[in-house]
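The chain below stands alone and is given in structure tokens; this is the form predicted alone.
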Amino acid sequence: MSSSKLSEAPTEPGVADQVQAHRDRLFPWVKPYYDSPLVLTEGEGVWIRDENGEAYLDFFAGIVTTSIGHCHPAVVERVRDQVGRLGHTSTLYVTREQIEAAGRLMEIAPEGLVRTAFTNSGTEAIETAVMAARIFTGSSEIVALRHAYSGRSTLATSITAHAPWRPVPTTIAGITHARSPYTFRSPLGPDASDEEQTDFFIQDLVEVIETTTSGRPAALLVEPVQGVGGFIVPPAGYLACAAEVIRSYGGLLIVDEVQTGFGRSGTHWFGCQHSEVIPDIMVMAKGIANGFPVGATMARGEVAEAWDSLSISTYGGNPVSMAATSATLDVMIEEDVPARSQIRGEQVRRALDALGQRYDWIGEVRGMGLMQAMELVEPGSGREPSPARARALLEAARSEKLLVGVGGLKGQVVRMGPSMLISEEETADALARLAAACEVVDRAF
């Protein structure tokens, strides 16, 4: 399907009623995409259907979460079996399902990460990681990066460095932010080498530690690729240097793999492995269970063992969610999703690079594996963000029956992260729809 202008999909009365009920009954921050929100009803693989029966190619996977596709049969079967046998116990009891899921993670995690705590979300996994680092080091100070996103609790919001995602001023002391290794917007300019960029951002990290902390921070929290920030990929060498710096001040390295984990960045299971970095603590969620609510925090043995006080997660390690986790990981291992993400990611990247050459409002194409993005700018301005074009492209892609995402501080980045089981043909279909949407946006402006 092609489109000659930006248009909204027709809205049936039943759909309009549901959208209005959503607005009336839920908090305003539960805010869907699009001027005329989609009401989704079913999905299979990379395809999803709305209330009107229209099929869409899902190229964003619920924010890189339906990692092996909607309603994967292996996950559906395992969950159906589990929910009929045992649905809930809390962490006060031992279940085979939780032990099995932890074992699956140990098989693929970086060496030395041997203890796991299951929670319900990435936010809770971040909370767990920060608490573990503070207990182990005896320090309370956390260094994070600008343009980072860590969740929606008070602590996670304070760590998040995006004003639109911080509804109130932070009230948590001891959290400070270094520069994001965001080379597209680096003061050094586009011609600086990776080595020069790394030196610049690492010098800033050192200065932040020495001037805004006691000099003994508990941890540095980093995403190997910043997700909400707009799939920001650091220069080569940055993560390894950052790990060395934080450890030299007695702190731990917490790596947030909520979006980069489980093969999505290509070639390796986790984003930090591209830099041959082994974290002290690693945080996971999203794609770990193909959409079921699971967060996980893994740590070195001595870090985990330092936390011996009482704590509980009522739904953490829930048998149904653990069954979904194990089933998802089994499929990922069988299908070798790191390799698949690398191959399909290269296919996506070639097409995006071609679009970047064609349109002067695509300022940068970047990403790793099946995390690919286009940062949109005002033509002739150099690097002035163009959130209006990003919103227009989101709507135009929807008209082409393609679902993509947005990100970036100003909402100027269009993000793509489909199921890692997407086929070559489905990827080509998605890219053709995206190209048509870009043509619509180009004419509209």
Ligand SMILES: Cc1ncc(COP(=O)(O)O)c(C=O)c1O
Contents of the next structure:
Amino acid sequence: MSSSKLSEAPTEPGVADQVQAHRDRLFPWVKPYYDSPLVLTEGEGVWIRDENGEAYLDFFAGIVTTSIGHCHPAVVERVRDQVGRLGHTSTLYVTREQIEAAGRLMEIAPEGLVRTAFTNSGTEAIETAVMAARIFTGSSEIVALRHAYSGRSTLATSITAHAPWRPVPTTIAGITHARSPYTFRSPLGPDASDEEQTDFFIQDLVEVIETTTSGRPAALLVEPVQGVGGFIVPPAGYLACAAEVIRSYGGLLIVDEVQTGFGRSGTHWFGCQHSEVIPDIMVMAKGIANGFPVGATMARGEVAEAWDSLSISTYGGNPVSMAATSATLDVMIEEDVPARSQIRGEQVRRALDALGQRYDWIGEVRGMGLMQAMELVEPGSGREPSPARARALLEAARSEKLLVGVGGLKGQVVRMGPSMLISEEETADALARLAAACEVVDRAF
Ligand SMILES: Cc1ncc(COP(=O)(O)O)c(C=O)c1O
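Return the form predicted together with this ligand of this protein as a structure block, the form predicted alone having already been given.
Next comes the full complex, this chain leading.
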């Protein structure tokens, strides 16, 4: 469906009523973007249409999740077929769909990750990973990184290191946080070399382990690129050194690939592969099933096999989600999504770098593959975050019929991560809309 075809759709009334009903009926934290929220009805590829029949170019993909585009026909067909045959079994029974999806993951996962547990979200996949590390090591302490986001359960919000995402004071003991390898905000300044930055952040990690844990932590949990934190890319060498450090204290390395996985970071299937690091446990969700609710935790055999107590996930690995997973992974493998993500990511990056040169309120452009971001600052202030500009850019992009996301501790980072099957022309179209939105923001401040 082209944008012109999308805009032929009939206009539906009642948008304001629906937004009001959303606000009245749902918990307030189910908070949509925009002063006047979008009510979405249909999507195809990178296009998505609202209740008024207006077409938008989706450059954020439902938080880097519709990894091969809205309603990809191969996924739709497999899910339709599956839902009409067998929709639910629980984890008490064997299904071909679950075995097949686990097999697909093993084809692309780093070597040695041979067992998988399917759940329904990234949060649950994190819970599974932390439990597995605790059982295997007999230790309960987890070291995470500041600016991390791990989900919305009590455990995951305690690991998450962003005050705005913590609704209650941290209640889970045994979780400590080392510095995020956030070079743009590093005390060393942005001009320090990668080696200097890596040494600094690794020293901090060592100190956190030695001063805030028993010295025998169960695991270090890291995102190869911190997603919600604002696509924070660590200096080269950081992840490999961090893996060495945690293992030297007897802990496991848990890598959270919820945002970076499935080609999103370009060239490789998983973000950790850029550093040639093989995790002991790997966490996946979001792009794994093109929007269907799937979380997956993979682990080394001996780690998974240490967990022999009872556990169940009623919906985890259900046949419909598994059909969506295998269909998505089949398309990704066939289309060589990591390579496509790298090439389109470079196209996006060139355009963002040009915007960064042009506007002094773009403090840093960063990212990998098709996860690219601009951190916005108050001009002339050095690095003072500018959430007001990020909000304005989100709204201005929407006026250009372009959907982007925000992130960062203060909401000062504009994030982009479209379908990895986006074409060169669609990418150019999105970037032209973004440039127009930047001009509006520049004039407004
Ligand atoms: C890195 C990371 N881990 C875990 C999660 C939690 O995933 P979910 O929202 O599916 O529970 C998220 C969600 O944004 C995430 O970005």
